[in-house]
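To begin, one chain is listed below as structure tokens, in the form predicted alone.
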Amino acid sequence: MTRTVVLDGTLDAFRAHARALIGEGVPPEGIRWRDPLRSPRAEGAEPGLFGATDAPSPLPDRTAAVRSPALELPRAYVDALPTISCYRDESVWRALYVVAWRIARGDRGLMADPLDADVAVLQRMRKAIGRDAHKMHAFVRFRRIEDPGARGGERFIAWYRPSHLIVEREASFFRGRFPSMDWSILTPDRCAHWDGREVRFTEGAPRDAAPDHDELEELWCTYYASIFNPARVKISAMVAEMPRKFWDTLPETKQIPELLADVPRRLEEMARNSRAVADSAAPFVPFGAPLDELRETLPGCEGCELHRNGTRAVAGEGPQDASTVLLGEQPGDTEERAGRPFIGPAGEVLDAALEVAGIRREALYVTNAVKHFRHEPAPRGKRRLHKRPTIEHVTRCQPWLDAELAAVAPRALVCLGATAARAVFGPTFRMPDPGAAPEARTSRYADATLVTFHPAAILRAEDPARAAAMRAHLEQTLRATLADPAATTARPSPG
């Protein structure tokens, strides 16, 4: 018999009913999951055959919860759980206990393995969530009202459609980068409202609770059209990017046909100043695009002035679906040469290191923050020189990077040494003790973003003592991150 659990749509009655069924015994397929707020009816479709159980099945009891066994899942699955739930469709909820139900059957390494359909069901899910956070970091667009309640007597007002249920999981970020002024983001789901102090959830708005127009927006129309590139106009990529269902909301949309108009003159305007440096990579970046584009696009970035050292481009390695992707440098002389990241004297000491922590590179997405070889003249047919890039060329490649893993969108990111580690974290960013333990954070990048060691610096430690500490660092942190994280990190389950 079929049990159906209907949720009020909150992670925390979904991790109660998981514990009290896994304890249960009760299989997968033994359990209907009803969510009223991510099925179609939460869209306005008529109510179907089980609108009699829209009411939340009762909490599980917490006597017998208590004399249930316990359950223990890994830190990989607890730690995906909150982004994961922000999916919009109440399938989610089944996706996420069949994969609790293997672990606690026995299946501690489910997680680490990228090729089981179970599994690959959540990544789906997840990396879903990641490309909707990332467009509405984009285009949220505030417009200013008078509010005598506010600082400074004004409150700016934004309406969005996000396509899942991230308001409440992404007001830190803009809590982050509007901390001065107040602010309240309205979606038919949540609103949310900062005044400085906290942010405050409400009930879902309709479109016109929002201002659809103000002075600021003359000036940010033109903002738009100065930075609009006619040379890198593609409608198709345009559209993946920016989706029509994200135009009523967006004010320099309307200008679009107008700037497609004027596309031809434009360009013949930048054929005139064709020799004009570009202080960024920004322009020559087809952002939105899959990572077979991007790699056919780096070869004309102009974005500084490696560009003309005499090397190539060398672009990242390794499928779209990595759950993985470690960042590097730079390409070194024999990248550079091959036109492939990681396959010269560092490159060896990555894969020894891969080796130890069992891992199969080519399930990786490797990379480097900078994407051309910045290197010291060197005599007629000798290795020419490393020389490390400097802030200016890792923030004017900055824009590839960006691109490139909006694009993988990984769970986790492994930033081999400082500069990496810089390009993610900023230019203060300290490297850690060799003898210091891996430690995850959090990024804009990656759910869980690690700091350990270059391979090349490994090689040109003096002291034996310290090479071998960093190469153990390295190892530990590949193995920890990557090879088994159901293994290494586990603690108690959700509830």
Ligand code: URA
Second form
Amino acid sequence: MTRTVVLDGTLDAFRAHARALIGEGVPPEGIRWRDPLRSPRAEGAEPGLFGATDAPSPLPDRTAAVRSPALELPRAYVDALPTISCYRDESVWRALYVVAWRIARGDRGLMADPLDADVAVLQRMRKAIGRDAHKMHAFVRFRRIEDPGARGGERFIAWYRPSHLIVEREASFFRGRFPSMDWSILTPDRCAHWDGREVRFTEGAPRDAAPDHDELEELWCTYYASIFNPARVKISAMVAEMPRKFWDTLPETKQIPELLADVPRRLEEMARNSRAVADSAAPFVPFGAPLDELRETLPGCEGCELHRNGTRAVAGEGPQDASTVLLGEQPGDTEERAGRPFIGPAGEVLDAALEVAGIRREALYVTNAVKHFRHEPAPRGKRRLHKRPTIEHVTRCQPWLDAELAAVAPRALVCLGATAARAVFGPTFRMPDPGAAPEARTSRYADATLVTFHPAAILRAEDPARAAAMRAHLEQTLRATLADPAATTARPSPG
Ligand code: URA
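Okay, that one was the form predicted alone. Can I see the form predicted in complex with ligand URA too?
Complete assembly follows, chain above in first position.
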């Protein structure tokens, strides 16, 4: 007799059933694996809803499960499970069970045999997931929406339909790539939401509401309401978290019903204020490539609208084995004309500070958070006036920085100014006081990451005392990279 096992779509449920079934000695041909979330009928069905006949089979009692050393599956199988289980077809469970069964029956080296037909099925599934993940990395398109509850007052929303159930698995990729912006990726299966602290998952966006990009705001409004967190309304989180029974007695909480009633208006306002944004640089970046190749590829980047402003992208400069990286904001007028970072007036201030700190510039890798020059419109031939890049420009350009810093892998990173610091630590980062001592902290780019003042800010400072303090901070910070003698190369002392 064939047993039918109905799964709830989760790997945990498969694990529990497979363990019990193998323990009971039930062979693969004795089981029919059903998974309504992965069956063809799931197409168009409301996510998360099971029909009467689709109710998941009760989980076997773990304590009653037969304990057998054969059920300790080898690492090659266990490690592959989370990826392969993203495959969007219920046949995946049978494929996984067949291999687990054969391993448990004594074929411990099975996973190492790529010519085995059952292993080859799993490999094909694993590759399909890999391709799907790659596509998702390249093709998720975010749209900016004003969101007073999000960091920097903006949230980036994408709607995407992956071929496989990879949203939860891939959320960590997007968290790593876009740590500094609040984003949501909505898919028919699951929605992922990042707020700078954690990724939360909610139910999928129904397929019949699957929008083209123009309908995104409407869909988002629905989902915003479903994840709306009253603690983010501008009254204190403490009050918002207060049990309802106290609401009547605390005067501040009187605002809560009003604020909540205001949500639809805010959502409409968000939709009105939304606007399309250009793509990220991600599809243009040959991640994993050496610096030479990054430099060659950079001119083709169309990751944001700045590539259309008639300026060229300026690549970083310096040796790939540099132990220290200096990160600026964006190239200036002189840098854009010459195609080299920090060679204009700000570069002169930087060079002077390096000299005082006793550091040879040629030993460093020097680059910018944004590779194009954002400027005010200027008459032809006139010096173009710098315009600060927005956090959106920084975020869109970040894949270049990720790729450069992956290639250099520095021990020390010095952020010159707030834009550079926000590219690394997020948009809420606040600059230190000029009188503060340099402080090294860990970032995802370097163990010792320091923040100091931008040379151009020193030039602009109107108060001479403040300018002097900022300059001293810059020099001390550069010198601090020498605290670890391997972090950068000191100029040989004269004589
Ligand atoms: N300012 C920067 O941030 N970078 C440069 O390359 C030049 C000026």
